[in-house]
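Take a look at this single chain, the form predicted on its own, given in C-alpha cells.
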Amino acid sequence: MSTPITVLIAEDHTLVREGTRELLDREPDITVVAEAGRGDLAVELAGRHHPDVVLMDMRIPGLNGVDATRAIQAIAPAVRVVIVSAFEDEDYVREALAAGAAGYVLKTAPSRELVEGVRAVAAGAIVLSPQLSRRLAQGQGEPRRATDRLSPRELAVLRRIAQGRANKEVARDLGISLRTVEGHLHNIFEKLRVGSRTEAIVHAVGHGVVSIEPPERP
C-alpha cells in the first residue's frame, strides 16, 4: 500500500476544522496528522510534522493565512500550503500564490474538489478553484506582451509544468532531454520577469494562457 498524503489542517472555526478532518479520514490515502486554531500554530506543527499538505483558513488569527504561508514555505519549503477561503478576490489569490501557496480553494466548493485538490496538490500541481481560475483571467486588463514573446515550445512546458509535471516529466512528454526543459524555464522566467515556477504559473493564469483546475475524479 502507498504512503498516505499526509495533511495538517489550520482553521479557528471548530466545526469547520472537525467537518473537514471528517471528510479527509474518509479517504484511505490521506491521514490528519494535526490541526491548528491560529496560523502561528500552524507554522509550529508544521515545522514539526512536515505534512504533505496545509489546509490553511485564510483569516486565521495569529498570523493570517499568507504570512503562515509564507513562513512555512520559509522553515519546510517541501510543504505544499493549500488557502482555503471564502474570498473570491483576485487580489487575495495572487497574494496567497506569491506567498507560497500551491492553491486556493473557496469553502463553497464541493467537498470533493477539496479532495482531489489535496491530491493534486500533493502530487505536485497548482490548484484553483474554477472560477477563480476564470476571473483571474477575465480580471487581467493589460496585453499580453510577455505571455506573448513565448515560444510554442515555451508554452507547452508552461502549461505541462502548471499541471504539476515535474522536468522529467515533461522532458518525457515533449520527446526533449532534461536539459533543454530546464533551458525552456529559465526563457520563461527571463521574458515573463518571475523568479519561480509558481510565479510564471500565476502570470500564465493572469493572462488566461493556462487555465488551473483540479483534475476530475476518473
Second form
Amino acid sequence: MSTPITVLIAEDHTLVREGTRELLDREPDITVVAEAGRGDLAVELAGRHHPDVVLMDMRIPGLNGVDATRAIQAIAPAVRVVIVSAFEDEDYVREALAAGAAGYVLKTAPSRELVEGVRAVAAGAIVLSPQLSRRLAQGQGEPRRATDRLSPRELAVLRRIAQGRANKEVARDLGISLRTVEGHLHNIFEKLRVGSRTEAIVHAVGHGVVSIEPPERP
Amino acid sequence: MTPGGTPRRGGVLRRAVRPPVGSTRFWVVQTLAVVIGLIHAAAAGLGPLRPVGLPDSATLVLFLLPVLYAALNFGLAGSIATAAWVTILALPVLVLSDGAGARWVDGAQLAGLDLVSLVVGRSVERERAARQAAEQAGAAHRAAEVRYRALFRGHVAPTLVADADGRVLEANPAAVQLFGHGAVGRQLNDLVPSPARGAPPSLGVLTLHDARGEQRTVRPVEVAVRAPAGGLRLLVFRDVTDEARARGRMAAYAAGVVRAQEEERRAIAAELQDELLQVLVGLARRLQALAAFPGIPPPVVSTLSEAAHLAATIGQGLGATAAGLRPPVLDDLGLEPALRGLVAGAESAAGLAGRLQVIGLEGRLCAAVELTAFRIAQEAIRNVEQHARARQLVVRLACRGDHLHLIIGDDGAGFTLPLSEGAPAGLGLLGMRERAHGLGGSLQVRCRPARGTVVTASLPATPARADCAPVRTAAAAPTVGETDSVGRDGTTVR
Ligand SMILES: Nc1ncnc2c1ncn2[C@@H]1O[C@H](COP(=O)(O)OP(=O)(O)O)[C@@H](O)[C@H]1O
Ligand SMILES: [Mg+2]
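If the one shown is the form predicted on its own, what is the structure of the form predicted together with the partner chain?
So here's everything in the complex, that chain up top.
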C-alpha cells in the first residue's frame, strides 16, 4: 500500500473530534497526525506537520475556520483544507472556497461522505456536499455570466479538472489530445479571467458552473 | 331719581293710567297746573283776577308748561296724566265762557295741548328707551370682554395671539410659562420652529423646554381669525406631554420585548447549534466508527450505520431549527447573504420565483439595523408564502445616503389593509412596523387587491461601529473551548 493520507483535525468539540478520529482511524489508508481545538493552533500544527488534508471546523475559537484556512494556505499551500460546517448557506461555501479551501462538507453529512471527501481532496479534487453543489448550481442568475461564455467542451474539461483529474486523464476521457486539453484550459483561464487551475475551479464551483461530488471509491 | 330709570312695561293706555304718583315733582307740577287753572279762570272773568285783562287763550298756553315738564321728565305716563288734569281744570272756563267762537278756539287749543302731551311724551320715552338699550349693550359688551379675557388668561392651553405678520401681540400665562416673558413682540417662527415649512401646523408635534426648563411636548394648532385690520393668528398649544410619554413608554416596552425575544432566540439557537448538534455529530461518527470495527456481524453493522445516520439527521434538523431562530449567516456574513438565504428558502418551500437585488450596500451595517431589516424581510416573506398565493417574490435592498430601503414585493392576491381600518392587524404587520419604528425608521404596506403587495421599510443605514459591530463567528462559539482545548487537547502526534 502507498503512504497513507495524513490528516489534521481542527475541531473544538471534544466529542466530534474524537468521533471523527475514531472514524478515520478505521480507514487503513488514512492517518490522523494531529488534532487542534483552536483555529490558531491548527495553523501552527499545519505548518509543523504539513498534513495532506486539514478537516477544519467552520466555527472554532481562536481563529475562525475561514481565516485559519487562509492562514494555512499562506504558509503551506500544498495542504488541502476541507471546511467542516453545520451551515448550508452558499455564501459560506463561496467564502470558504475563496479563502482557498479545497472542500466544504456538512457536519451532519453521512460519515462516509467525510471519509470519501478526505480521499478526494487528497487526490486533488474539490469536494462539496451534494446538496451544496446542487444549490450552487441553481445559483442566483447574475454572477453566472462569466462562465456562460464557456463552450460545452470547455465546461467538460473544467468539470474533470475540478474532480482532480490530471490533464492526461482528461485527454483520455474526452478522446482528445493533451495539447487540445491545454488549449481549452488556456481559453477557460482567459474567459474567467483567472491565472491558475485552482482559481478556475474555485470560480466555477463558487458560481455554480460545475458541481463536484466525491468520486465513488474505486 | 326719575321714574324713567326703570324700564317701562305695558301699552300706552296702561301706562297713562299709572302716573308716577310716587314722585314729589309730579305733584308740584300738578299744583302748578292748578295755579295756572286759577289764572286761566280769572283771565276768563270767572274769578277775582278778571280785572287783569289777560286774554284767556294766552293763559291757556301757560298750561303747556306743566304738560311739557311732565312729558320731559316722566314720559308718557306723566304727560297723559298731567294733560288730563289740565283738561279738567280748563273745562269749566271752556263751558262757562261766553261767545261760541271763543269756545271753539279754546277747545281746539285744549285738544292741541293734549296732542302735544301725547307726542312729546312718546318721543321722550322712545329716546329714553334707545339710550337705555345702548347702555345695556355696552354693559353686556364689557361683561363679555371680562369673561373672555378671564378665559384667555385662565386657559391651561398656552395661547399666543399674533398679527398677520406673525409678531406675537399677546400671550396668556400658560404661554408665558412655556415661552417665557419675552414671547410678546417676537416672531412666531422663532418661538415655534416649524418642522416642515408649508405643512399644516397642526400636524407637527414640538418638544420644547418651558421656562422652568422642563421638557414639554405640545401640538400647536393655528386658528386664523378674521379681524378688520389685516387679521390675527391665534396659536393654541395642546399639551401632549403625557401622551408622548405614554407612547414612549409603550415603544420602549415593545423594544424591550423584542430585544428579550431576540436574546432568547440567540441563546436557544446557540444551545442547539453549539451543544446538542455537536453531540449528535460526535455520536454519529462514533457509531459509524464502531460499525467499521473488524469482526462485527453484518446485521449489527447495518443497524449501527442506521443509528449513525439517524443521529446525523436529527442534528441536521436541529441545525435548521437553530438557523430559523437566528440565522448564523446574518451575524457572520451580513444582510445580503442572509436575505439570499430567505429568498432561496421561499423558492424551495413555496415554489416561488424569487429575485434579490442589492444596490449600493458596501460593508456591514450596525448589527441592530441588520437584524431589524432581516426580521422585517423574514416576516414579509413568510406572509408572501402564507397568504399571497404569489408566483414571484422580489426583495430589494437599496442603500442610499444614510437610508436603507428594504422592499419586499409579490404579485399575489393582495389584501385590504387592516392597519388603515383600525381593525386588529396580525402580529406580523404590527411587529414589522414596531421594529422599524424602534430604529427610528418607518414601514409602509402598499397593497392592491389582485395585484400584489409591496412592503417598504426605511431604516437608518448606520454603518457597523465598535458599539454595534456584528457578532462574528468565533464570538458565538463557547468560551470553554478557548481555554480548555489548548491545555487538554494540545497536540496529539503519532
Ligand atoms: N403579502 C401578502 N399578501 C396577501 N395578504 C397578506 C400579505 N401580507 C399580509 N397579508 C394579510 O394580512 C394579514 C395580517 O398579516 P400578519 O400581520 O402578518 O398576521 P398573520 O400573518 O399572522 O395573519 C394576513 O392574515 C393576511 O390576510
Ligand atoms: Mg404574518
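Positions refer to the first chain, counted from 1. Take the two forms, find the largest set of C-alpha atoms that superpose within 1.5 Å, and that set is the rigid core. Please read all numbers here as calculations on a predicted model, not as lab measurements.
- Comparing the forms between these two forms, the C-alpha position of residue 194 differs by 2 angstroms or more, with the core used for superposition.
- Once the cores line up, the CA of residue 158 ends up less than 2 angstroms apart between these two forms.
- Core-superposed comparison between these two forms: the Cα of residue 36 travels less than 2 Å.
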